[in-house]
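Next up: a single chain in structure tokens, the form predicted on its own.
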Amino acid sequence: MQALSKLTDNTYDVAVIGGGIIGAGVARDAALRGLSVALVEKSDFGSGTTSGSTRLIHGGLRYLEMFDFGLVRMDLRERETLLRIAPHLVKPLEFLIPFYGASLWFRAKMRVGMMLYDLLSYDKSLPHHRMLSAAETLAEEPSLRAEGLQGAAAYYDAQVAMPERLCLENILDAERYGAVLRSYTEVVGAMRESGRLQALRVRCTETGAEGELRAKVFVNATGAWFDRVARQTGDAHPPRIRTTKGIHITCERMNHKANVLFSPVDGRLFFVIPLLGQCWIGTTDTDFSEDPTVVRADGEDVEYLLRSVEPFFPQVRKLAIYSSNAGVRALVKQEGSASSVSRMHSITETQPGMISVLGGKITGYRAIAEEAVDAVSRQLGSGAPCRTHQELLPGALAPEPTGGAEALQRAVAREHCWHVADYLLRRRPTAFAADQGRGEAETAARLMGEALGWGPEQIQRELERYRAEADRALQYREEIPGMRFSG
């Protein structure tokens, strides 16, 4: 890990707090505009809400029903942009919305919704929607319950199987253009001059070393941690965000297509999606007021998903469940049920010298970052235009190693990979394997130890750290008796 002095020896045009997908996007956009950029992230890049997302790049059909047409249009435009600049990570995915007991009115409404979705994505490269009969639906998704099936609507969106990788490539591209980025570095205080924020006190979470990060403008892109970080910077404003918990589970593959379903438990929309050879089921949406760092799926969460899925895929309880995944959304604070709160973001100056990003979806991260850097540029008097909608992400320009020693030495040498958990749970898709990468852990620890100079005790600590993080995704098992689990 680089010395803290590399980060704190300069005054930057802009310093970004938060190394999730939006913070990474801000750093990349600003660096490509020629601004001097620093970024700090208190954990691993992309390890928070980014890693806990549903892994879709989509406009969000349900937001049409909420009349969030501006949000849907922005995200559909950004879906097309990401298919173009990150074709190695963002892939087209066809979805089915099967109809069971649906009235003629509901099916007509769905057809109109499909037509509107196509209209709002008028510049898309993906196919238009289709309406399927019951027989056609079963031919495409034979595992669906046949009894009562009336047909389905089929349409295209996109999937990012590894959003952690999407985040990391924004980080690496920002670095290529001169940005200084540091993970495992947290904000612990702030300094002002004449009422304006001038510097942040930052601390390395690994060594305890502290220093001052100085910049002309700061960006708070910490997502679910926003209010906590705002307090650390001396912002006494009441909470500005609402945090909700979403969980997913992976199980044996039972589906051919992605499916959009409505839970018979509470009517919420959820997904059953193919992901890296497994079945990915989620998500929930419940208020969560604890520290987002400790979020996990509990037995009640998992049981909710199983009860929601079972009427459509009756075999689900006979399949092995491999693992769970949990994240905390940051929504602009509003009243109402968690699912009814708009996913539209807000960008505002929350104190002199601090631009803050509130809310937002992973799909729109690039556009949100562009808007934030526009606000920064206005304060700096810079007129350089955004380029991120045109420039390909690094992995689209050259293939990357997918496994083995070559991929691990690259992760350590070039991708800010400091821990075994960083590698197995976020640099590679092993988090979704049946054993969450446990079979590779000792080899990974040995090779990383050779590269980073770890002794036997440090290697053992790294293995324990990785296992503790992987095990947290399995804690729900103790809370659901009688289920079949893998491993």
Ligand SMILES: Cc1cc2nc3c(=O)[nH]c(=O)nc-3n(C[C@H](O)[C@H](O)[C@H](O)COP(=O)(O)OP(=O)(O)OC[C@H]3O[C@@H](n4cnc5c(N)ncnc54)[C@H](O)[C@@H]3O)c2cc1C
Contents of the next structure:
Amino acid sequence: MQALSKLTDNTYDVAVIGGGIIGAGVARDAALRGLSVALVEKSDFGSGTTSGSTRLIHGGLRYLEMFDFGLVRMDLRERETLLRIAPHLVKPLEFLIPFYGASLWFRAKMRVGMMLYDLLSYDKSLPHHRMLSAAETLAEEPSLRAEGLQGAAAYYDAQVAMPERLCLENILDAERYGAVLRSYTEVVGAMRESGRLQALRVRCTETGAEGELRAKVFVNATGAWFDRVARQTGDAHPPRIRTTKGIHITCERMNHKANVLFSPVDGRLFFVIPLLGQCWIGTTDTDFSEDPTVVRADGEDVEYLLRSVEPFFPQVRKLAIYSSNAGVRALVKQEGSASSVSRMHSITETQPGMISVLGGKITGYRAIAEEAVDAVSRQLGSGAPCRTHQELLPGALAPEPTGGAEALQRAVAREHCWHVADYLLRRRPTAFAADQGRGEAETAARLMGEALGWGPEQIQRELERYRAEADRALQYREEIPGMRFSG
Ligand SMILES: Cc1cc2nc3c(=O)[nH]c(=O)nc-3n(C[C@H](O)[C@H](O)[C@H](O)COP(=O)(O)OP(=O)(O)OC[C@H]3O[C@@H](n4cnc5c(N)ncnc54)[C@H](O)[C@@H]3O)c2cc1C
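How about the form predicted together with the named molecule, since we already have the form predicted on its own?
The next block holds the full complex; its first chain is the one shown before.
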């Protein structure tokens, strides 16, 4: 672990709490504007909600129905920006919306929605939508149930298979521009002078060492942990966010395309998507008030997804289910059903010296970060313009090795990779292998041990830590009797 001293020796222009995609985006934007920047993340970078998402870079057709045109337009513009600045991570993906028992009104509504989606992305590089007959739909997605199929709408969005790397590349680029960033370092308190926040009390979660992180302005980008961190920094305001849980499962590939489906259980929209050679199904949306750190898919969540998919892909229950994934959304607090709450973010000064980011999506992270750094710059009296819409992320400039010893040494030497779990579950797509990397764990632990000077006991502890994290994603198995699982 790196010593805290470098972090706590200076007074920065801005200190960011939270190393998910939004905090990482804020750090990169501020560093590119020439500000001095620090960032602390209590766990591994990108290990929070960023790794629990559906992994789409999308305007969100669903939000059109909620008349959230501002959000859809912003995200469609950002989709184009990300396709440009991170082409190695963000890829175009074609979606089908198959129609079964759909009234003329529903199909007409879908068509208008598609036209509006094209209109709101008038500056896009992706193809426009198409309407398909039943035969054309089956030619493109042969595993769909043929009986009752009326046709489909086809349209393009984009996918980020590894949002963890999108996050990490923002971290690494911020570092390249002088930012000081520390994972496994949590905020545990705050110091004020004349009513204004002056410093955060930070603690290394590995060594227990504590120090003071001083800055002129602070940014709370802790997503689903927002209200907890606000309280820790002395903010007594009632909760500002609503937290909801969403889960996904991965199973053997049965689909060619990404599919948008409506659950027969409750009418909610969900996805069946190709992801890293597997089929990725999700998500759910249920209120969740526990600590987001302990979120996991339970048997009921998985059963809901299977019951939702089955009428469209009847073979799903015969396939091997490999694993699950869960995340906690942070939505700006509103009443109503979880799915009906707007995904629009909000940026406010929640206490003197603290700019807070509430809500938001991965898709809009760069624009959200720009807005947050604009607010920071106003406080600092700095007029440097944002550059993140122009500057490519580092992996787009020089492709990095994706596996083998070279990737592992690189991860340890340059990518803040401190644990076997960091490497297998977030630096590489191993979490999506049928065994979630279990077969590679011993070799990875031995090689990391050589690089980081671990003894045999530490190697054993690292393996246990990795297995505990990987096993949490399989815990639902004990809650669904008679189901076929791989591994
Ligand atoms: C099921 C689901 C599906 C989604 N699908 C999509 C999608 O397809 N497309 C899309 O654009 N968006 C999607 N989203 C939304 C998107 O994932 C989130 O908006 C985004 O990841 C939030 O990023 P963040 O940086 O705010 O939060 P996080 O990634 O959670 O980062 C916050 C960080 O703060 C850290 N932290 C907490 N407390 C402290 C502390 N005391 N000190 C230091 N650090 C601390 C946490 O460890 C965490 O890493 C989805 C969300 C969910 C839950």
